[in-house]
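In the form predicted alone, a lone chain appears below as C-alpha cells.
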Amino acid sequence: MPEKLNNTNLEKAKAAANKNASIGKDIELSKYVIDSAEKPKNIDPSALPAEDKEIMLSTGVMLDDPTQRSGTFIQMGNTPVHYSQKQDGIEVMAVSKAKEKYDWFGDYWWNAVSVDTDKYTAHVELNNADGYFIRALPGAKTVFPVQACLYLNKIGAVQDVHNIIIAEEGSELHIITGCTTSLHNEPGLHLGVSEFYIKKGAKVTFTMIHNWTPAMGVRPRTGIIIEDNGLLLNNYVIMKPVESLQQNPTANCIGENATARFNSILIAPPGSNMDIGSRVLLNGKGARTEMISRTITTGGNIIARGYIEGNAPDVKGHLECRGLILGDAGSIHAIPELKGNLAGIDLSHEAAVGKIAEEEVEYLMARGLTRDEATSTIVRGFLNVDIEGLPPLLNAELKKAIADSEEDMF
C-alpha cells in the first residue's frame, strides 16, 4: 500500500480517535487491553480443542469437515491463526498477507469505510487491525461457502477487525462468517470494520451469525460498494445475549440494477442492548432493495433502523420490520426511514410491533399444543429463518440454534 495513502489514513484516524459514533451507546475504550500476545500460525482447525469447535459451530463455522467449504480463515483475538482454501479461483488469506501481495490494495483500503467515522474505527487503524482478505476472481463461484470465524479468548481484551472482501466481475461468493468468544460473563469487546467490493454483474451471499455473552461490546462497521447487475445477499442472526451491540451496514448501490437485500433474526433476552438496521443508498438507475427484520425481546431491548435513499431514476425499495414482545419487559423501537430526492422512485416500508395474538394460540392449543408448544410454534414461524443459500448441513445448525434459544425463551 502507497506510504502516502498509509501516512493520510493514519493522520485521519488519530483526529478521530476521540470521535463518538453518531448513533448507539458510547464505549470507552481504555476500559479494554490489546491482545498482543503472540499466538500460532497455519493451525490445523480440526486440532482445535473440542469447546472451541463447539463455540464455532453454534455460529455456522464447521471445522472438523473441510469438504464443505471452499476456504477457511480463523483469527483469535488479533491475529489469524489460519487460513487456507480449498478451491481454484477462490482467495483466501490474512488483510496483512492480501497488502504485501497486491500493489492495488490501497485502491480498497478505507474506501467503503471512512476510517474517521468514529473512535472505533479510527481504533481499528491505529491499531494496525487485521483480519481477512476474500476474493472471487473473475467468473469464479464457489461451490461450497467460505468460513470464517473471529474469535474473542481474552478477558477484558478489544480484538480489532479489519476484513475486505471483493467479488470480481460475474463472480459468486458465499461466505458464512461467526463472530463469537470464549469467555462467558467476562468483558470484552469486538470492533470489525468490513469493506465490500460486488463488480459488475457479481453476487455476494454472506451470512454473519454472532453469538456474544452478556458483558460483550460490539461495534461492526460495514460498507459495501455494489456495481452493475451486482448482488449482495446480506443476512445477520443473533440470539444470544449481549451488552451492547451496534451496526448500521451502509450499502451504496452504485451501478445500474444493483441489488442489496438484508435480512436479520435478532432476539434479545434480559441484560441485552441491541441498536441494529441498515442502510442503503439507490444511486444507480433501476437499483433495488429489500430490508426485512424480525425481531423478539424477551426482556431485552431492540432498536431496529431501517434508511433507504433514491437517487437515480427508476428505483425500488421496501423496508419490513416486525417486533414481538414476549413477557413483561424489554422494548422493541422500530425506526423505519424513506428519502427520495427525485421523481420516479418507489420506495415503501412496514413496520408494527406487538404480542402473539391470543386467537392465534387458542387455536393452536384446540387442536392440542399446550400454550406453551403453541407460543413455540408462532414464533417459529414469525422468524422464518430459511435463510437463501445455505448449505443442508449449515442449515440444520441454525435451525437447532432457533431450536435451543426457543428453549431459553420458554
The other form holds:
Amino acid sequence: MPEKLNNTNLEKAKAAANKNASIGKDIELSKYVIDSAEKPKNIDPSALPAEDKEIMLSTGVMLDDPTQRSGTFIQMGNTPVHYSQKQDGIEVMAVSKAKEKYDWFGDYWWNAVSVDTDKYTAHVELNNADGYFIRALPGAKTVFPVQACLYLNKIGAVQDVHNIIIAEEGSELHIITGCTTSLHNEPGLHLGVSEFYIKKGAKVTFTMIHNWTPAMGVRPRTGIIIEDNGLLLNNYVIMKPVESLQQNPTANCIGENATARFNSILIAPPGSNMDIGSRVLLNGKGARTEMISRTITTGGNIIARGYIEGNAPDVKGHLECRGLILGDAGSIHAIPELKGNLAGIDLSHEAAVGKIAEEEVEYLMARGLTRDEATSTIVRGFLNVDIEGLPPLLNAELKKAIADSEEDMF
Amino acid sequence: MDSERVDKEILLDIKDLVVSVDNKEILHNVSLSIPAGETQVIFGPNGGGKTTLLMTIMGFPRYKVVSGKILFKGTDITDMPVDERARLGIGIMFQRPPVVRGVKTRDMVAACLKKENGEELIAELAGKANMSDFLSRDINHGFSGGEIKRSELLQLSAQSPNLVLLDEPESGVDLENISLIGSLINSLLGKVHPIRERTNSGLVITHTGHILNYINARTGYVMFEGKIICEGEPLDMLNTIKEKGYRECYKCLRN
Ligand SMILES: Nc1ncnc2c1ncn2[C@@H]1O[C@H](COP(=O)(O)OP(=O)(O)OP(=O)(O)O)[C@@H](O)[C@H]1O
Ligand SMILES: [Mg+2]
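We have the form predicted alone; now please give the form predicted in complex with the partner chain.
Up next: the whole complex, starting with the chain shown before.
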C-alpha cells in the first residue's frame, strides 16, 4: 500500500481518537488493555481446546468437520491464528497478508467505512488491526460458505478487527461469521470494522451470529458498497446478553439495480442493551432494499433502527420492524426512517411493538396447547422469517441457531 | 351404579348458567344437556346470546360464570382453563380466528394432532378438507371466509374432540363448499370408536338451517335475550321460525 495513503489514514485516525460516536453509549477506551501477546499462527483449528470450539460452534463456526466450508478464518484477540481456503477462486487470508500481496489493496482500505467515523474506527486504525480478507474472484461461486470467527479471550481486553470482503464481478460468496468470547462475566470490548465491496452482478450472503456475554461492549462499524446488479443478503442474529452493543451498518447501493436485504433477529435478555439498525442509501437507478427485523425483549432494552434514503429514480425500499415484549421489564424502541430526495421513488415501512396478543394465545390453547406451549409456538412463528435467497444449508443452520437459543428463552 | 351410568351418557350438562361479559350479564339461567352421540342446534335472533354460550362452554376467560355449573363427561369444568377443556375433548370452530404470523397451518394441525410423525395423517386430512395448498401458509393469513371454515374444520378433525362447538358453520360459504363443509362436520360428529359404537356430540348455531341437511340433529333450542325459550325438533322449529318468525317461539314454554 502506498506510504502516503497509510499516513493519511493514520493522521485522520489520530484526529478522531477522541471523537464520540453519533449514537450509542460512550465507552471509555482507556479502561481496556490491548492484547499484544504473541500468539502462535497457523494452528490446526481442530486442535483448539474443546471449550473454545464449542463456543465457536454456537455461532455457526464448525472446526471439527470443516467439509461443509469453503474456507476458515480464526482470529483470537488481535491475532489471526488460522486461515485456510479450500476452493479455487475463493481467497481467505489475514488482511495483513493481503496488504503485502496486492498492490491494489489500498483501494479497499477505509473506503467503505471512514477511518475518522468515530473513536472506535480510529482505535482500530491506531492499533494496526488485523482481520479477515475474503475474496471471490470474478465468476467464482462458493460451494460451501466461508466461515470466520472473531474470538475474544482475554479478560479486560479490547479486540480490534478490520475485515475486507470483496466479491468480484459475477461472483457468489457465502460467509458465516461468528463473533464470540470465552469470557463469562468479565469485561471485554470488541471493535470490528468490516468493509464490503460487491462488484457488478456479484452476490454476497453474510450471516453473522453474535454471541456475547453480560459485561461485553461491542462496536462494529460496517460499510457495504454495491455496484450494478449486485446483491447483499445480510442476516444478523443476536440472542445472548450483551452489556452494550451499538451498530448501524450502511449499505450504499451505488449501482443500477443494486439490492441490499437486511434480516435481523434480536433478543435482549435482562441486562442487555442493544442499539441496532441498518441504513441503506439507494443511489443507483432501480436500486432496492428490504429490511426486516424481529426483536424480542425478555427484560433488556432494544433500539431497533432502520433508515432508507432514496436518491435515484425508480428505487424501492421497504422496512418492517416488529417487536415483542415478553415479561414485565424491558423496552423496544423502533425508529424507522425514510428519506426521499426525488419523485418516482417508493419507500415504505411498517412497525409494531407490543406483547403477544392474548387472542392468539387463546386460539392455540383452544386447540389443547398449554399457555407456555402456545406462547413459545407464537414466538417461534414470530422469529420464523422466511429469508429469500438464502441457500438451504445456511437457512437450516440459521434456524438451528435460533431454535437452540429459544430453549434458553423460556 | 346407576348415577355413574347416567353421568357417562350425558356428555355435556349445563345447569342454571349465568354468564357476564365485561360486567354485563348476558346469559340468564341457561340449562341444557347433550347426551353422548347427539347433536343439538341453537336458533335465535341476533344478540340472543348463542355465541356467548359456546364461548363459555369452551372456557374463554372473557366469559365469566357468575353462577351455575358446566359438567363435561361428569366432571365439573366450570372453572377449568380453556386448554384443559380442549384436552378433555371439547373443540370449537372459530368464526374470526386471528392470524398468527410465522405459524403455519401445518404447525396448527400438528399441534391439534398431538402426535409425533403425523405428516402422513396431516396430508390426508388436509386433502379431505381441500386445504393441501394451505399447509405451508401462515395460519389464517389472507384466508377467505370459506377457507377459514375449511381450515378450522381441518384443525378440528386433527383434534378430534368429543364435543364439537360450531358457530354458524355455513355462513358465507358458497354452494359447492357447503357440501364439503357439511361432510367434514358429519365426519367430525361420526363414529370414532368402531367397537363401542360411540359417536361424538355437537352443539351447532345456525340461522339458515342449511347445515341440518348434513347433520343428524334431534334437539333444537331458541335463545332469546340470554335465555333458552324454546326446545323442540330442529326442522319443525326451523319451519315455524321461517313462517312466523321468532314470535311464535316466545310463546312456546320450555319445561
Ligand atoms: N363486552 C360486552 N359488553 C356488553 N355486551 C356485550 C359484550 N359482548 C357481548 N355483548 C352482548 O351480548 C349479547 C349476546 O351476544 P352474542 O354474540 O352471544 O349473540 P348471538 O346470539 O351470537 O348473536 P348473533 O346471531 O348476532 O351472532 C349481545 O347483545 C351483545 O351485544
Ligand atoms: Mg353469534
